Amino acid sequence: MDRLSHVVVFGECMVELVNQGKDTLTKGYAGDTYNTAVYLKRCTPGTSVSFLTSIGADFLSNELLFKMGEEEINTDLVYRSETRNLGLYMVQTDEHGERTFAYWRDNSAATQTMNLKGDTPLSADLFYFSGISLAILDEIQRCKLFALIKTIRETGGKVVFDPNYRPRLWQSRKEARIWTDLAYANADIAFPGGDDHLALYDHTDVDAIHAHVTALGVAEIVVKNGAAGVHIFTKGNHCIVPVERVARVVDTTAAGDAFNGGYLAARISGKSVTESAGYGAKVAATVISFPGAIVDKGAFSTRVNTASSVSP
């Protein structure tokens, strides 16, 4: 991939409360898009990374602009709704690092982002998006976003999608196959994982995952199966690599956000996509050690370098 300057990463960033103890929480700002631009910008300090999203008017929505700016993420594309404020989410953890949630974001400020843009402009180098950002808009919504996406493309930008099936937050499964299919459709790069076709298409197998995906056109295809490692597609080549592991999983929450953050880091840094995606592996294992979506930055960065000074 050619280096890039300008990244556009497009969802929702909701307050996470996650449970401490019986009687005990902790406050974060988190989401999956969110925890992805956050690790690409840690990862590759020297690239403008923009959110697109909309927050509300209220004192959390001013406290996560306040987080966005010392991850040095771009505010310019965040919009305000005077009606709405941020998502929210609770996060329980069991012994393994597995996770529950529950949610409280059906009237969020970000699920009206592409209606608060409106027609201003944008560009951008790469944009990203996932079936997430897709499921929280109306069905006009998702057409502008389309609409958006193929300009972008038009203009010489590359579009990552991350399928990321969320089956609560669609009517039916049909309806999330149909804008699943338009948005690989519309990808250079995809992030399909194992659990996700499984629920969504009944995908028991990395080739049948790769066979669905390539034939709707994607270019690279990165698959994500968990701990059998991470299988790569491009242009008739396949490669696997193997997940990095920790000594113990404290918290799952983000892996797969980080890793695409650190995978895309790592591309844009020129490394190749072998690289890329043991680059993302590390950066995955480094957050699933520590609670919580968002790794404090100081220890974050004494375990992981930045992918341009990664060893080609």
Ligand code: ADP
Given for the second form:
Amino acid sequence: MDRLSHVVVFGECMVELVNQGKDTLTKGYAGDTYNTAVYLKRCTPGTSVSFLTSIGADFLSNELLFKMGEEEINTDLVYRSETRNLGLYMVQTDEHGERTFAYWRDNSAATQTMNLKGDTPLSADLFYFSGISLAILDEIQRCKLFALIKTIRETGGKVVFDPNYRPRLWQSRKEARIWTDLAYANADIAFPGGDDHLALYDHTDVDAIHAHVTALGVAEIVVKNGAAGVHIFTKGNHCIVPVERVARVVDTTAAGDAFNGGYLAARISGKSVTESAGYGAKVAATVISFPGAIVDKGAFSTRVNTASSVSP
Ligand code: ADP
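I've shown you the form predicted on its own. Could you give me the structure of the form predicted together with this ligand?
Entire complex below, previous chain first.
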């Protein structure tokens, strides 16, 4: 992949409240595409990463802006809603380590991003979005998003898509399939996950996933499947990259998001698809060794070198 200097990541970042005991919560900021933006930037600091989203006028929104500054993510594409707030979710872990999520995101500021953005022009060398970015928009805004994606591709930008299927964000599985297929049809790189494709399309193996996504025209397909290894399909080539064993998995939240960030950082740094998958797996392995979606920056950097400094 040619060196790409300007990445735009589109989606929603929410307030994350994690239950730490009976009446104690810790607060963070996370969301699938935001997590990818954070890890992509940490892994390739020389790349400009902008997060396209909307926030509110509330104090939590201000705090998120500050966090984005700490992560050196550009806030030039963050719009403000005067009437809506940030979405919020809460994670509770039971005594067996099983996690339960509760969401308050239905009317969040981020559901209005394409309306708030209006016709402001936007360019990107690489544009990243997910099935969640798409699901939270109404149909008119989804069409605006695809119009934007069309202009980005016409001007030479590459588009990356992760389906991240969340049934409760869609009216029906049929609706989710239609829009997810349209997203694949407009993507150059895709990150289908085994669980997502089973739930959304009843695909039970990698071959079925590959056949479906290839038929929609995606040139670089990276199939993730937890600890089972990564399958990459490019122009008739198929390779399998094993995933390193993690001695103690603490919290798998954001594993896929972190993988995507690492993979793209390595591709932007000129690495091959197999090198990039190995690096993405290393980033994901680090993230699942700590609690929460966003791992402390210091702890992360002691374990993961930047993508450009990693040798094959
Ligand atoms: P998602 O979060 O999208 O469901 P996966 O569960 O497929 O994603 O995991 C994404 C990546 O995280 C995998 O490709 C792998 O590199 C890493 N990963 C996930 N679970 C494990 C595990 N138990 N051991 C090692 N690596 C893992």
